[in-house]
Each structure stands twice: as structure tokens, then as C-alpha cells.
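Next up: a single chain in C-alpha cells, the form predicted on its own.
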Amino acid sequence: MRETIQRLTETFGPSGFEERIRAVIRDEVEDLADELQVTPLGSLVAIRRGSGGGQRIMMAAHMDEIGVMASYIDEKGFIRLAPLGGVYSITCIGSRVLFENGTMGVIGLDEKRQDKKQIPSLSELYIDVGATSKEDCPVRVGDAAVFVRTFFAQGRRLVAKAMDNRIGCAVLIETMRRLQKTPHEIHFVFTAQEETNLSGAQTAAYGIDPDLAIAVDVTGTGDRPESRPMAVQLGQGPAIKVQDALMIAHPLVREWLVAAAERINVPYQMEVMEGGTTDAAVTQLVRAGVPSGCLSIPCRYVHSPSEMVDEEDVEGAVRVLVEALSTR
């Protein structure tokens, strides 16, 4: 899976600008699906029609990543930025960014900011693309950029930008590869705009009208030095969500995933995430309500340019999903 993960994480695709990453994922899944669709908001739906007698299931992994957008360009060609998703200023300073047109830039910090003892706000940051004037600047207001980091592996640990949530996309792709038989009609949805407003999953779910839905996404960990206590660690298996800031996982879905993990002896963790959410928060609200849950990949340094996962957790997530989707 490493080659797939590297290809996905290194592809441009900030929230609302998913054309390139959608094309890459389409190339990966078109021979694995019975039908492909693109929703009006840009989510990619790969449908696998089962043998019958099962349920209509929506599997969601968002393909967008956090990024920044040019919001203002001054007379010297320096660019002010707006966030696309949850961008933290403390991880930005000195980072390189890449615009869709290939322009590279460096994020700098105002020298005359008011309180240098405080963590700077995003309004105190700017992007330097080497321009000498506003007219010379190759970037325009409204252009989007992503952080630049190459993928690397250190033993079982995999590190890249956009692990959130290209790793979830990789899990769905690999699940499609390994899933031989299923009684279910499964809609593998690579959703748009999760990082900004969850709209890709919500609108896709409305069109699919599934019997149940599962999001595959990342979650934080409690295993770093002096980190906030959390019962999730890297390398201890995928995490089955109990709740997060915006949803409580449906017990039917939660127990289905637990049973699948236990049948094939895959270690798993139970996840209670106090902040943040996933596509499952909106799929559960569609129409009359959809029983929804989430299978999470433990991830350190979420929403930074260098996010870390463990390869065994990723493999475990694939095995659990293949087992679950193979049974009624």
C-alpha cells in the first residue's frame, strides 16, 4: 500500500479544489467498481454491487486536505492568506506551500506584530513567492495552496502531509481490491470539502440514501510526551469511534465493527474524541437518519504538514472492513 499512500498524499487537493486528487483516485478504483459517479459537489462514488440480500452501505473517506487561500496581495507582491480547514499558525511559519499553477512560496511572519510572546494569528502570516510587485506576482486572490512535504517511512511509521485523510482513501481503495464477495451494495465515496463544511458527504448520502454509513478518517492519539490523555495509541490497531464533538456512533454500527475485528483477531481501540468530527456527523442526519459510525486511523500531529500513522493500524483497518463487508 505504500506506493498508493505516497501517490495520494503527494497529490494536490485542498478543500474545494479536489479535481487532481479525484482523478488520481479514479485511476486507482475504476477497474474495481461496477459503476463510477461524480456528484454535483465533486465527490467520487465507486459502486460495488453485491450478490444481493444485504444492505446499501455508504463508505466515506474525504479526499480533500487542509490548505490556504490567497486573500490579499500587497504592492510588493506579498500574499495574505485565509485558511482552508483547520490550519494552525504555529505549524505554518517557514513552511513551503504549492499553488495549483505550480508556484511555490514560503510562509513568513510579520516582524512588527503586537505581542511577540504570543502564538501569532494567521492574520500575522504572509506568503512570499519571490515577487517584486503586485503585478509581478503569479498568484491571484482566490488561488489555493497546499503544504509541501514528501512522504517517508521510518520502520512501520509513515509520515506525510495530507494523511488526513488520504490514508482513509488508501484504506477504502485497498478494501475494494481485497473484497471478493459481498451481499451488500456498497458505495465507496471519496468525499469533497470535509475539512471546510462536510458538504461532500452530506450531499452524497442524500443521493445514495444508505441503510448505514461508515466514515474512515484519522483520529488523534494520547501517546506523545505530556499529551492530553486519550485511550488511542499508534500501533495498537484501528480505533472504533464511540463519539466525537459532533456525533455519537450508532451502537449497531459500532458493534458490527467490533465483531468483525474480534472474528479475525485484529487488535482494535475504542475512540472517544473530545474535539473534531468526521463525515459520519452529517451522514447520520440525512433524510430520516442513517445509522453511522467511524473507523479511525490513529494519527500524530493531525492538521500539521507532517502527519504520522502506523502501517499496522492501516493494515488492520483494511482487514476489519473486508471482514465486515463480506458478511450480513
Contents of the next structure:
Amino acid sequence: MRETIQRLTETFGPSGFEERIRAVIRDEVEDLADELQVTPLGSLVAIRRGSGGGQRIMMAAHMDEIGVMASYIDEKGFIRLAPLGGVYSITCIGSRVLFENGTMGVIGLDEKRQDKKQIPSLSELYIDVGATSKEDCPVRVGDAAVFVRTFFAQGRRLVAKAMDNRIGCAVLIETMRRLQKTPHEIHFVFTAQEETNLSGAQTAAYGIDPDLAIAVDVTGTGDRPESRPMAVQLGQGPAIKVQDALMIAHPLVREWLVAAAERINVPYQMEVMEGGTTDAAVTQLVRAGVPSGCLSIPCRYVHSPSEMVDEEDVEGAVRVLVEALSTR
Amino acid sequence: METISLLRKLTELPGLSGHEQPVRQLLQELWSPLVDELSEDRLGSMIGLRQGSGAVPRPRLMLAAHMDEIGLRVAGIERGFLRLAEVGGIDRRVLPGLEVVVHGKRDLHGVIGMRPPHVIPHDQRDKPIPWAELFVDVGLPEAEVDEWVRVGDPISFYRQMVELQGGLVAGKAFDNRASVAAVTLALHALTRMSHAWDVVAVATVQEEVGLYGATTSAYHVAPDLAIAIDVTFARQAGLSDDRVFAIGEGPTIGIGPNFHPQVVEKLKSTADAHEIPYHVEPAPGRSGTDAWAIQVSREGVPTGLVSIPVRYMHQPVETAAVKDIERAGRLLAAFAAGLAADFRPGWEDEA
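Form predicted on its own done; form predicted together with the partner chain now:
Expanding to the full complex; the earlier chain stays at the top.
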């Protein structure tokens, strides 16, 4: 699974520009699905048809990652940027970014900015690709870039950019690998555009019209120095969502996951996340409503280029999902 | 019809969000000869269908431009003066001195006047006027105001379009009647062109208060591809060049997650082939236009955005270049005519 996680996290795929990551995931799941579809917004749907008598279940993990977009190129070839998703300026400074065409850039900060004591705004940052003029700049307005950071594993901890939410994609892929028999018709959806608008999941859910939906995504932790209190810790097992900023998990879905974890003695945590949300927030509102919940992977430093998860939590998540999906 | 007189007609009409009837009436007249079917959806968006030449069932291209405009509403009547609430994103700084029409039991001309500068303390002169101090005066005594005006009545800006120099025009409601004009020009051009796809022109309602008309009309139309047309920020004094587009250099084509890459490419190649100048406009998240509501309709709609640069947005002196509006119209018509019967936006890596 580590190789898959490395491959997924190191692939390019900011919101709205998911072609490459979709191709990598397609490669992973092609042989594990009965049918593959790409939705009009670019989400990849891998369908497993069960033995019958079960539910139609949507499993959603978003495949897009945060990034930046070239918004303006000045006469000297420096690039101003706009955020694709929740990008923080403090994690940008000194970072390297990679454009889809292979161009690397470093992020600089305006020296003559107005108030140096303030945290800089994104409009005070620029990307330097080494160009000397607008003409020889290999980037065009509208091109997207992602942060550059290699994957590493140290003990049980895994660190990479885009762990949010390639780790969720890895969990779904591994679940597909291990799932032998299921009564359910399961739509494993690798959604587009979660970080910007949750729009991939919303539209995919409309198309699928599922009986229930589960998002697999990262959640925050309260276990770091001076972190805001949160009853989720790295390494204590996958987290079953109760509530986040935009949704209350459907109690039946929540308890279905709890029951699965209890049956196979996988440690788990209950999650109340005060900021942020997932694809499940929109799947629950599609059509006449879809009972929705979340299985979350605890993750430190979310939306930085070094997001950290625990391998045991990831393994636990896969086991809980396989158990839940194998039963009626 | 001359573009300038079309713009004059469209922009001078009142049509606040939720009160679009006057614009709908004009479109009934303008679009009837250009489409095969004209209808309204349940929220009042105007839907004009031009049937394509391809085999049934034909794919549908939706061209969406919102017809509503921002404005004011009577929030209260105080001794014959009308207290104000906003409809859409009103810039309070530009209200004093404005002429308006109060749409009560009959239309009443009014003005928004202020305390004379002579009596305003020096330290308050540079501050925007609080809503509580903004009133419309229709000139009538209190008893007669009560007879004609009710709380809730819409109030529109009263503004005649003027022709500036250099092919620019200025007035109210260019956001977004400039785009309604572009769609009208496109429908007109399409009467002389062959198109395989059905073309569904939609003048949406209530964009300024939450993209509501686009939300419901996109569900109703269920298009296979959609282009929203709206205005964008034109270069003007006081704005840095990195977020604006030169006026008179053509429309912009949006790029970003809100837009399908193949639609973006097709818009660009169509513009190139027809020598229509344009700029690419980055939109990293929601575009804030009808394109957002349409993209997430049903199972998702491949969507694009064409924008017309406008100066002084949401002020009663919105300024645009006539040729940018005409170019947007030409681009839309050429795009529609260029859609092959079997074309569907997809993904490079699709199986």
C-alpha cells in the first residue's frame, strides 16, 4: 500500500486539473471494477456489482489537491498566483511549485509589502520560474501548479503533499483490492473539485442516486503542541464522523461504521471537526437526500505541503470498510 | 437592430432581481422572430429554443445570461420619505445624488438627496453615508406617498445610456444586459447559420441575489453543454493590471475548475479561427456567475464562461465597449455553429 500512497501523492492533480491523477487511479482500479465511468465534471467512478440484495452505496474520496493558478504574468516573467482551494500564504513562502507542463517555480514574497508584521496575503506572493520576460515565461495565465514535496515514511508515520486526500483514494483502492464478496452495488468515486467547491461529489451523487454515501477524507487532530482541542489523535485509529462544519453524519451510517469496527476489533475514534467539511456535506443534499457519513483519516498539517498520517490508521480504515461493505 | 439601440433598450429598462417582467416583455418581442419556441420557467427565466439540424434527440447548448439587475427596495416609509434596502450588491457610496424610479402602484420618479454639505461636520464628510440616512424623495406629501407606495416596492436606477467617445457606452445594468444583448446578437447571427445542436438561449432571473434563475433553468433545460455570459472587471483607474482586462480588446474566456477544459479550448479555437480577440481569465474557484450554478446541475454540465469587460461594476455608470459586446455575440454564434452533431465534451483519458 505504501507504493500506491507514494505514487498517488506524488502525482499532479489540483482541482479542475485532474487528468493525470485520474489516469493513475484508473490504472490502479481498472482490474478491480466491473465498470468504469468518467462523469461530466471529471470524477472517476469504479463500479462493483455485488451478489444482490444489498444497497447502492457511493464511496467518495476526492482525488484533487490544493494548488495555485497563474493569474497574471508581468513584463519580467514573474507570475502572480490565485489559490485553488485553501492555500495558506505562510506555507507558500519558499515552496517550490510544479506546473503541469513540467515547469518548476519557487515562491517569492514582495519585499516592499505594506505591513511587514502582518501575515502576507497571497497577492503579495509571486512565482519565479527563472524567466526574464513575459515572452520567455513557459507558463500561461490559467495554468495550474501543485506544491512539490517528496513522500517519506518514518516508522508508522507517512508524510507527503496531497495526503489530503490521496490517502482517501489509497484507502478506497485497497478496499477494492481486499473486498471479496459483497451484496451491495458499490460506486467507488474518485471525485474532482472537492477542494474548491465539492462539485465533483455533488454531481456524481446525482448521477448515481445512491441509497447511502460515505466520504473517506482526512480530518484534523488535537494532538500537536498548542493545537486547538480536538478529540482525534494520530495513530488511535480511523475516525468515524459525528459532525463537522457543514454536516451531521446520518446516525445509521455512523453506527453502521461503528458496528463494523467493533466486530473486527479495530480501534476507532469518534470525530467532531469544528472547521472544514468533506464531500459528504453535498452528497447528503442531492435529490431527495442521501444518508451520508464519513470515515476519516487523522492527519496533521492539513493543507500544508507536508501532511502526516499514521499507517495503522490507514490500515484500520481499510479493514473497517471491507468489513462494512462485505455485510448487509 | 443596431447594437447601440439594442443596448439602450435593454439597459434603460428596470428589471431588479425578482422583478424582471419589463425585460422579459422586451425579450418576448426581440427573441420571438429568432427562435422556434419561447417559454418561461417557473421562476421566470426566459427560454428561447432554436432547433438544430442534427438528428433527434439533439444535444442542447445552453447560452445563459442573467437579465436581472441590482437595485433598491422600500424598507420603510418615514414621514413621506422612503427608507431603503438593497437588492443585490449595492455600492452605498454612489447612491447620494441618484435619480430613481419607485415602482409603486404607478411608477414615481424620485431622488436620493442628502443633508447639504454645509451642515455636515468636517469629520463626517469623507465617510460613506449609513443606510439609515439614505432616503428617496418622490416629492409627494406623506398621505399621497402612502397611497402609491408600499413597503417592499422595488426601486430602480433611472439612467439613460450615453455614448462616450471611442466606441464606449455607459449606463446602468450593463451587468448583465450587455450579455443579454450579446446572446440576442448571437441568436440573430444564427438565423443565417446552420447549427446541428439545439441552441437554448436563457435570460436568467435572480443572479444578483444567488444565481437562482440559472440553478432552476439549468435543471429544466438539462443541457449537454452550457456557456454563461457575464461581465468582468475592465481596466480602469485605481485597479492594478493583474486582475483586470483591457476594454475594447475583446471578451474574456474563463479558465479554472468551474469550466470544462474542452469547452475552454473550443471557445479559444473558435475565437482564433474567426479572428475574434480575447483574453484568458483565470477563475480559481467559483466563478461567481451563472456558470457555477449550471456546472453542478443534475449530474454535472460541461460549462464555459464568456465575459465582457465592464468598468465601474455595480455603479450606475457601467461602461463597456460596443465592439466587445458584438465580438461576444459573434463568438457565441460561431461556437454554437461549430458544434458537430456527434461532439460531446469528454476527457482525454476516458475509456
